[in-house]
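There is one chain below, alone, in structure tokens, taken in the form predicted on its own.
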Amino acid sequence: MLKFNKSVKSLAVIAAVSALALTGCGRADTGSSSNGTSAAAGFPQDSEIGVALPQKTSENWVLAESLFNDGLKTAGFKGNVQFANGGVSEQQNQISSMITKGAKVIIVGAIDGAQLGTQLKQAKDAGATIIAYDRLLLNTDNVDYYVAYDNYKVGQLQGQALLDGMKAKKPTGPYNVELFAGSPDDANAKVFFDGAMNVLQPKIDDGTLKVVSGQKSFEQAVTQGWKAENAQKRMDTLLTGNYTSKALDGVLSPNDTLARAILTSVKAAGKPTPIVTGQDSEVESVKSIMAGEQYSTINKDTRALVAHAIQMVKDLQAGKKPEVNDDKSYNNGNKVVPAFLLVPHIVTKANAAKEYANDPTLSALTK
């Protein structure tokens, strides 16, 4: 089971703020890899670097593909970037192929972080360093580093945005809300949900928030495969079963794709637009925010995340220990994985222009 130590989150966030310049200034790790040996002694600059990405379920994954291809090539590496649109078995086969080709580092954005144990052991036995990218690899000793945005903080920001948005629209509660979570096979999904519930549960307990459907647990809120059609179908059912005469004030949505599906369902039902959260700063959701529909998203600049992952590879190639700024929070069930966490930012219509000022695509949408 994924264990998450919430007591160190404020320290991790503070450290990550100072580290957001891509090369960072976090605390150095212990220098030990998962098999007890010292950090990599270096390898040729033109070595094969594997990047195993999940299915193309959101814009940020598609962008990551091109960024890894370009960034690894510019750094002099032979990048091997693969998407596993066919599912877990395809990703397992892709990682095995990377091992066969002699990849010195394998960066893994897992479809299911608990289903790659055999391949990760093979990779470590072959001398590769494993970096978990965006999603933690679970129940294995064979992962060396984790690079991601602070995903618990993402959830906290989403929960607070839901409260802030509803209060701005209706100053006093109680508020009727529904809760959505991501796919249960994504290790991040429960971290997002737990972060949000850290903010929302006290308000549920004191009666400020009412989950009219009664579906309050992660297991009840999940959206298999992060698929928009699954979220829309569930929202249709929730509206029909609980909101024929009640008003829906807000919906916790874990990402932008699901947020738009939820809003589509609400619109089709002829209901007023509730406050709906999101994540990933997808183009269509930024447009929706600027139009006053979706309330919020999260700015997690994929360019910064990929850049730091590549910096880790460059450090390993040079025989250096990659920098981390959190070595306590992310227990994958077998070990605490040294992590470098970047800082996420909440985005609403009020601050979108500022948040996206350095993004040529998204800044154009905020004018």
Ligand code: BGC
Second form
Amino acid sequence: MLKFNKSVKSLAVIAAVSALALTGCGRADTGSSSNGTSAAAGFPQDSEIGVALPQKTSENWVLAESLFNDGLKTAGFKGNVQFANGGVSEQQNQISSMITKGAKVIIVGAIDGAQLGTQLKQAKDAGATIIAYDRLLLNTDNVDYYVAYDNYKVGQLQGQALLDGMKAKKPTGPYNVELFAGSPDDANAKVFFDGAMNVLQPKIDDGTLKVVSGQKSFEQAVTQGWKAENAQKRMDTLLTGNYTSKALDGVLSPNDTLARAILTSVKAAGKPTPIVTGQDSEVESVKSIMAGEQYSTINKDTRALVAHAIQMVKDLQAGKKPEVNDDKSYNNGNKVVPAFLLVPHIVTKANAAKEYANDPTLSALTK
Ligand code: BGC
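Having seen the form predicted on its own, please provide the structure of the form predicted in complex with this ligand.
So here's everything in the complex, that chain up top.
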């Protein structure tokens, strides 16, 4: 049984983030990877393909479920798509059951990327290929590919949007801000935060930004389980403790669910609406942006991400090596995982109509 403690886990994430920083999120050319990952020899078209999704903590996961079900079916595979709303042990059991059913590929959106080592080893031993989906799998050799939007870039876009939004409202600082991060068990959360701090830290250092609570570290900013109620509670406490006589100009929020919780808290406190960032282009947040409440979100089209994951499965089925476009950035603590990274886009009220032009649901909200 592999054990992962917190410090090992955070070291791995730091390694991943440092690798990102060192390469400046550089894109490597597609090509053979040097880490021994090999293409499968191919397998029958009607094989079982497992998709292990985390909890339904944001709309993108719910969208992914039906896209995987439909896409795998259309491609001729037997898709087995599971959510693990009960938590890590449920996800471990689901992966074990996919192995028993002879899955040729297992796509994993992990709840906790460092807690699946035993199951991933069993899956590899049984001959399956493992694809980390959206969230990296940490501290294991047994992950073959990673497909995701560029998480560090997401953070940078959020940091920049926070600055731009505040400047548009009030041309000169200093600005009073608070910082929120995602769930510490999700490997993405630290990467988003570090991307944002890459833009914000210099502005904190030169006095343009004041984090009035003093809570600037990832550990202080985290939101356990990506839960709205946890963000709302923390915002309530921050407001009572620091903003009875001060204005709050902006809040860094890592996603839309938390952005709306933060706005609810601010509203309940009777404060004017600050600039609040987000991510995921959730329906309620796009409505809020169009109404002038939430300032920004990120467009990470789930359709494109699932399509790329399924393309990887098709390549593996045909005995081909899946295409990757980055074989430097994502060190999971054990190895650099060959990745296909998609490009995230910032969305504000100003560009929403253009950004969502090819999404019937979202574009209807921008009219
Ligand atoms: C995803 C985000 C999402 C968050 C909470 C992250 O791993 O990349 O898009 O908002 O999980 O579900």
